[in-house]
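Given as C-alpha cells, the chain that follows is alone and in the form predicted alone.
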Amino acid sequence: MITVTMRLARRVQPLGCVLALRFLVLVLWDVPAAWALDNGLATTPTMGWLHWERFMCNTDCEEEPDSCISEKLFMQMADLMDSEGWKEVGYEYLCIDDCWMAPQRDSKGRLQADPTRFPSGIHYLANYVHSKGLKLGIYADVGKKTCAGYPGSFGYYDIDAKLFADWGVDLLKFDGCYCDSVEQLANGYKHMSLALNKTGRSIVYSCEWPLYMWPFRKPNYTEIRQYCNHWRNTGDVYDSWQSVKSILNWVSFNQKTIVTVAGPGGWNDPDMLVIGNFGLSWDQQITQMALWAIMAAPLLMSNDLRHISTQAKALLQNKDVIAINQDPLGKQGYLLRKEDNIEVWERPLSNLAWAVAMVNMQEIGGPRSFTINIASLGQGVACNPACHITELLPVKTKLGFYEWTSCLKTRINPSGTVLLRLESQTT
C-alpha cells in the first residue's frame, strides 16, 4: 500500500585451487549469521497467503459480498487450504492486510474489527483458522494510521501487542505510513517488537522498516534483524511482470548490502506471489515461483484460491521448488552474473547441493540456447569433480551426471526460467 508523509514515503581456477576454496566455503558457511530475533519461529522463511494485491482494500461486502475483506473471506481461504493441499506443502499463514479495523478504537483504546465485515470478531477468526491446522496473520501500522487511513499503532504499541496476542494472532505484518520522522520509524518498530515479545506468545514480526527508511538512509540492517523476522525492502508488488522484474533488479543490484544478512529467523522479502492472477505469463510465473525460491524468500501467495488454475496451483505447490526455498542451510542466493540478457542466479544449499535458476530477460523473439561451463557454478565446487544435475522447472527432468570441465546446454524461454539443482558428487 502507498501513501507517504513525513510522513514517510511508500509505496576459471585449477583443481588444486578449488579443492581448497570448497574447504573454505564449508568453513565459512558453519559462521553463525548476524544475531537475529530471539523468538525461534522464521526458521525458515514463512508460507502462506496474504490478501492485499489481489483484494486490496474492498470493503463493499454489498456490491461485492466475494471479494471484499471480510471474515467470510479468510474463513473460505482458511477452509481451501486446508482441503486442497496447501497446508500439507507448507502455506501455514492466513494473513490479514490493511483495512480490517473499525475506522476508531473503542473506549478502552483497543483496536476493533469493522463490526459489519467481521462480526465475530477477531478472536473468533483465529480460532476457526486455528481449527483448521493454520495460522493467523494480521496487519497494523507503526506511524499514526494505516496507509488506508485506519487507526495506527503509534502510542499503543503495548496495548496492540497484547491484544493481538489475547486474540491468538501468530503474525503481525507490521506497515510504515504516517510516521514524522525516520527516528519515530526505526523507534516504533523496535518498541512493537518488545512488546510482541513480552506477551510470551509465538508471533512472526514481518516488518516494512527499511522500505521506508531507503529514500532517507541506508538502512542497517544489522539491527533491523535484531527485531524482525522478515523486512520488505521495495514497493508493493503489482499484478505485472514489469514490477517482477523491478523487484529482482533491485535486489541484484543490492545484493552486497541484504544477501549476507538473511538467513534462519531472518528475511529479506520481496513481497507477495502473485502467480493464479491475471498479469503474468506462464513463463513469467515460473520465474517467479523459481527466482523467489532462490531468494529464500517468504512465500506469501496472494491470489484467490477459490478460483486457481490447476496449472498454477501445482506450480505454486512443488515440494521441489519449495524445498529449495526452505533449505535448512537458510543461505540467500544471488545474482551469479549476466550476459546477453540471460541471467544466472545460484544458491547453495545443504548437503553441499545448489540451486541454480538462467532466467531469459530477453522479451522479444523465441527460446533462445544457453551454454554454460559446469565449473563456474556454485563458487566453483557445486560439481568438484561431478555432480547429478536435475531441472525442476519448468518441467522435471533428470538431466544426468556432470564433470566439473564439461558444458550443459539448455533453452530458455522469453522471460522464463530454467531451475536446477545440483547434487555434488564427490566421489
Second form
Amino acid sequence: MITVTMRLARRVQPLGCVLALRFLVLVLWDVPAAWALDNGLATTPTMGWLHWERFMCNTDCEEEPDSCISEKLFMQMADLMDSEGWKEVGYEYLCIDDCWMAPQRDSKGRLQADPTRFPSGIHYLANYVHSKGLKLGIYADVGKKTCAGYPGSFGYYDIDAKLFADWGVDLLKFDGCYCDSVEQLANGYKHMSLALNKTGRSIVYSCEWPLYMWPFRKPNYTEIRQYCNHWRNTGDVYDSWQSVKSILNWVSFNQKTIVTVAGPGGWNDPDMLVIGNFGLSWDQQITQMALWAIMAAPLLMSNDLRHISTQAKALLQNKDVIAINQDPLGKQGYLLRKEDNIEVWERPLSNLAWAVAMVNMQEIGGPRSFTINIASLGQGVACNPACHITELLPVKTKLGFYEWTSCLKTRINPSGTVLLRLESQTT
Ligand code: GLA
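Show the other one: the form predicted together with alpha-D-galactopyranose, since we just had the form predicted alone.
After this comes the whole thing, all chains and molecules, with the earlier chain placed first.
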C-alpha cells in the first residue's frame, strides 16, 4: 500500500521562451501559480474509459445482457484495453459510473454493488482489472443520492473512502447531485478528498464541484485545485456535435478563469470522448480529439471497445495527439482568436514546441482555405526565427521549415480541425 501525504505545494511553472519581452508577458500571464492537491497523481491528464455516455444507467441485464451495467461489461472492456493496444498508448483507468450500487447500504452502513449484476463484487473486479495491468475507477455522490437515485455518500464520506480503498479502487468520480446547499457541496467535496487521503491508497479524485457551483456563484478554482485531481465545469457530453461545440464554446468563453489553474496534478475536465459512437462525423471526431489534446483534458473514452471502427480506434490511439495531451509541461491551451468562423487554438508544449489547432466552425459549404501568419502563433516566439511544422490531423504530413515572417496555408473541412505541431528551430 502506498502512503500518500497531502502537501499543499506551490508550483513553480517552467517557462519556455526566447525573447526577453515575451518572457515578461508570460511571467505576468502565469502569476496565479496554483496550489495543487499533491497526492502525486494525475501529473498528466488521466486516460481511460468511463461507461456513462455510451451505457448510461442500463440495469436490464435480462433484456440487454451485453450492454447493461454489470461486472461482465467491465471485464470485457478490461480484456480489450489490455489486448487491443489501448493500455500501451496510455488508457489506463477503467471507470464505473452511476448505477453500479444496490439500492440500499448493508447493515453496517456500507455501500454494496448490485448483487445480480456484480455477483463477484467490486474487490474481485478490482483484482481482475489490476491483473490486466489497469486501474479501476468507481462513482459516488457528495449528496444524499447519486444523480440516478442510488445511495449518496452524505454522512458516510469516511466509511465510503475506506471501503473504496479496501476494495482496491484507484479513482473516484464524485458527483454533486442531491446536495442541500452550496456549503454542503463544498464541505462534502473537501471532506471526501481528505478521507481518500487518509486511507493511504493512491486514489485519483475526479470532482464535479464547479459544475454544481456555477448556478450559485463563481467557483474558487484555486481552492478546488487544492482538493481535486480534475473537475467538471460543464454539463454532460452527449454523442452530438451540438454538445461538443457547446463545451468548446463554454471553455473559450471562460478561459481567463480556468486555463491558468490547470497543471500537473489538477485539470479542467470537459467530459468524455464520444469518438467511436454514432453522433459525430469523422471531421467532428477529429475536432474532439484535437481539442481535448489542446485543452489538456482527461481522455476518458465512453464507447464500446467491442464494436469500434478501425478509423475511430486509430484516432483515439494516435500517439502524436496523445503526446500533446500528455505533454509534461502541463499547460492548458486556449483560443487565440476567432475570425470568419475559423477558430485558432494553441497550446505551449515542452522544449519550446507548440500545438496549434485550426477549427472550421462554419457548417455550410465545403473545405475552406485558411492562411495564417506564422509570427502570430505561439505568442510570437514559437517560430522565431524559424520552426519545423508537422500536420498531425487529419493526416500526418511533414509540412517542413517555416520562417517567422512566412505564412502557412491550409484547408479545413466543415466542423473539422487541422492540428499542427511546431518545433522550434533556434539556430
Ligand atoms: C451526472 C454526471 C454524469 C453522470 C451522471 C450519472 O449527470 O454529470 O457524468 O455521472 O450524473 O447519473
